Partner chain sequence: MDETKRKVKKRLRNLQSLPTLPPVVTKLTKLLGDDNTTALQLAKVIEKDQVLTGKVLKMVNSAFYGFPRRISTVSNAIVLLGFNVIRTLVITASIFEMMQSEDLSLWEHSLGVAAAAGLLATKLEIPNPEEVTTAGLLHDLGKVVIRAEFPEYQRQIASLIKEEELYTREAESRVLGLDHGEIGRLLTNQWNLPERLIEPIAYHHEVEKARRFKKETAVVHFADIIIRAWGYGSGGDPWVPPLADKAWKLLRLKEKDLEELMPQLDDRLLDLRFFTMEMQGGGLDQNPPSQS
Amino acid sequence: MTKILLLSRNPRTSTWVEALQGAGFSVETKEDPKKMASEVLERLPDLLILEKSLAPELIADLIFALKENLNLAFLPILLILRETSDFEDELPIDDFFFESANGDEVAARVKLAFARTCRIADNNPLTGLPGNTSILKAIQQKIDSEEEVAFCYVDLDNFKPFNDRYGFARGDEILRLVARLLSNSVQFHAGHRGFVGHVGGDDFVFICPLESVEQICQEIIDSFDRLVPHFLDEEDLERGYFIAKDRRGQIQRFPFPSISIAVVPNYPGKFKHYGEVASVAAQVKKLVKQQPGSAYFIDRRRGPYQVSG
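Atomic model of the given sequence only [the form predicted alone]:
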């Protein structure tokens, strides 16, 4: 059941809870802002409703902390306001209603917030990361803003034969590992300026400030290479390779899975469309995959994208 966390001391709270429960939601209420803020990350709800007047600064800090976290930004947040003048444009909330609202209005606002989230959410079901629609939108926004960022296309080497040898369940664990490594590194070095998405399968994309990209790439590679042996059987570790079928069905020896990162810097005027970025990334991917083991390769060309033909 969808869980809502409601922070309020408003006399109408019980009416709101009754209406929300009647609409099929599970509602947990809190009255202490400090206690609620410390607990919300431990038991993340599906939606937050916060009475702003209880602790304006604390609630603002909590909202920014959630929305700037790459893995939590999807969480819908509604504010309860006393009057129109309490509204702040800079707060990244999803909706609001006034203290005088009745139960039906609150339930309608909550349903609308969830419907809006469903329409824009294309999160990958395995990793929870944003999918293709969000990735293309994020890339185009960076192009339009002419930010000097790095578009980084990530995929795994020898992943298909690894799945054939060990099964999809263990393969999925490696994909979840990659998602965590990307999210943690980009979050730490780039914060809200970063972005991580999952195209599908073993293909990922992340965006970060250009000045941080080499440090992030190397950190991801080091962490992946350190952790991937935990997904391999002892006999394969001792041999230094694993045995599986290639794409033609022939039995072959394969190196352990490694990670490749194709880096495409964005400079003002270099690209006009996200499709141009993808085209350059495909070229860079071929280069990085020629290197043995985990590696990254940066396209150093600065000029505008040229259509070849």
Contents of the next structure:
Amino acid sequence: MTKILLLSRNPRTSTWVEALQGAGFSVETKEDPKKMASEVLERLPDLLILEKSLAPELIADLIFALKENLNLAFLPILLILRETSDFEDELPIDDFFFESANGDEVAARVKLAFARTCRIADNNPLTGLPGNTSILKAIQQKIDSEEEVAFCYVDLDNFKPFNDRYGFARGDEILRLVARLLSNSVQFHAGHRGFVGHVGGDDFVFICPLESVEQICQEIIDSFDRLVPHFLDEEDLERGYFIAKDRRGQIQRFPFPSISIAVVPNYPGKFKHYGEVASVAAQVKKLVKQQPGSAYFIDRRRGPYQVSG
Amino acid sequence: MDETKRKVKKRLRNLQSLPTLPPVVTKLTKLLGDDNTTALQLAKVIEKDQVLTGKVLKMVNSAFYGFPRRISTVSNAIVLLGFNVIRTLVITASIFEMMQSEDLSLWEHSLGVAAAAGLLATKLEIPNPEEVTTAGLLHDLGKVVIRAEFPEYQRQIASLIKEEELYTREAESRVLGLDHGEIGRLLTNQWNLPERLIEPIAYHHEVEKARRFKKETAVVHFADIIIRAWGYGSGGDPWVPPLADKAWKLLRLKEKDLEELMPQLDDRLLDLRFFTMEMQGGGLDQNPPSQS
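Same protein, different form: I have the form predicted alone, so give me the form predicted together with the partner chain.
And the full complex, kicking off with our chain again.
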């Protein structure tokens, strides 16, 4: 059953709960914001309704933690507001209603919020990160605004043989690991100026301000290399490699998965179209891939994009 | 007694959150208020509290967050969860409403065991000594559960220890039907923590029961004894637990090793003493515990 967590001390709470239950939802009501927040982090509901005035700062913290750090963009969050002036557009929420709302309105808004999240089909189901459409949009928008950002194309080395040896479930854990590392690093160093997307499989893209790209890349690489042994079996760790089939079906030794980042800086006038960025990234990727282990490589060419011969 | 045991187990399954010591939360809140605070600085403080450490590890190893039984150190957990999540977790931490001297001395004991276990693990060249440090910090988590969740039983345990001169775990078994090692095992298993943490926590008094992480378990067992004998903090009774033969054989420590280790441990404990004093000083000013 779809579980809604409702934080409210509003006298109308019971009528809202009744209407929501009537619409087939299971509702849990909390009055203490702190208890609610700690419980949300431990047991996620399917939708959150929060009376913001009960603890404005804590609620803002919680919303950012859920929507940005944990990539829970699909978890709908509704706020209960006193008046229109309470509305803040920087909070990544899905909808709001006023304290005076009646039960039918609340139930309708909740249904609409669920319907809306189903429509955001672009997000990657495994990592919750935005997918291709959003990535291309984000790249094009940076090109058009001529911001000095870095477009970073991430992929893993030896991921296919890893999947072959350890199975897809373990492979998915590695992909979630990468998603978390990218989001947390970009979020911490670039905040709202950053973007992280998941193209699919082991391909990711992130965008960050040019001045922090080296720091972010190095941090991602260090964390990845430190964490990846936790996803390997003891016997392979002791040997220092794992055994799997290569592309031609031959049994072979493989080094542990590592992470490669191809960095393409955006200078004003360098690119016109996102397709150009992708083709430069493909060239840079070849260079990164030549290096053993985890690495990043920055394309230092400043001039406008030219079709290479 | 079986009835009590069932009750305890049931309560463990529904355990919401354990209280943290006020000074630790005060210190963290101060750090969180500073925009320049790094994840590493936060990790350094969180790593000094068994309840918060348990909470962070529980979260990152939960099925939802996607890394069950994989992550065993706070610094790795922070990298995966991100700053905002840790922040929310600290802000929502519940604190001991009444901080008693026994709670403080159990905290010091746990810190001491963490330090000793880390040094021993490094000396014995166990891979990832940081994990053994974490296991040392968490080894008495079961005692925190008893104190926080079952104060009435805790009183009975304390008086048994005093009147009959029992070891803590004997008194616990008599009152509850299970001891703090078993409680720690049930809880950390329920939290999906990695086996390399669970075994040392569960079997730090029964090293022979460890299966996959014998050496790590033996290290925590021995670290516990060293710190008890040292008189650093308190584990709840005045007796030093007996050294298990099996553990001693597993460790293969030579007298020379111990001679080298002791001064290092001495330094480490002195540092910790300064840390706990600073925390208590800072914490108590701003957040006086209610006196009875």
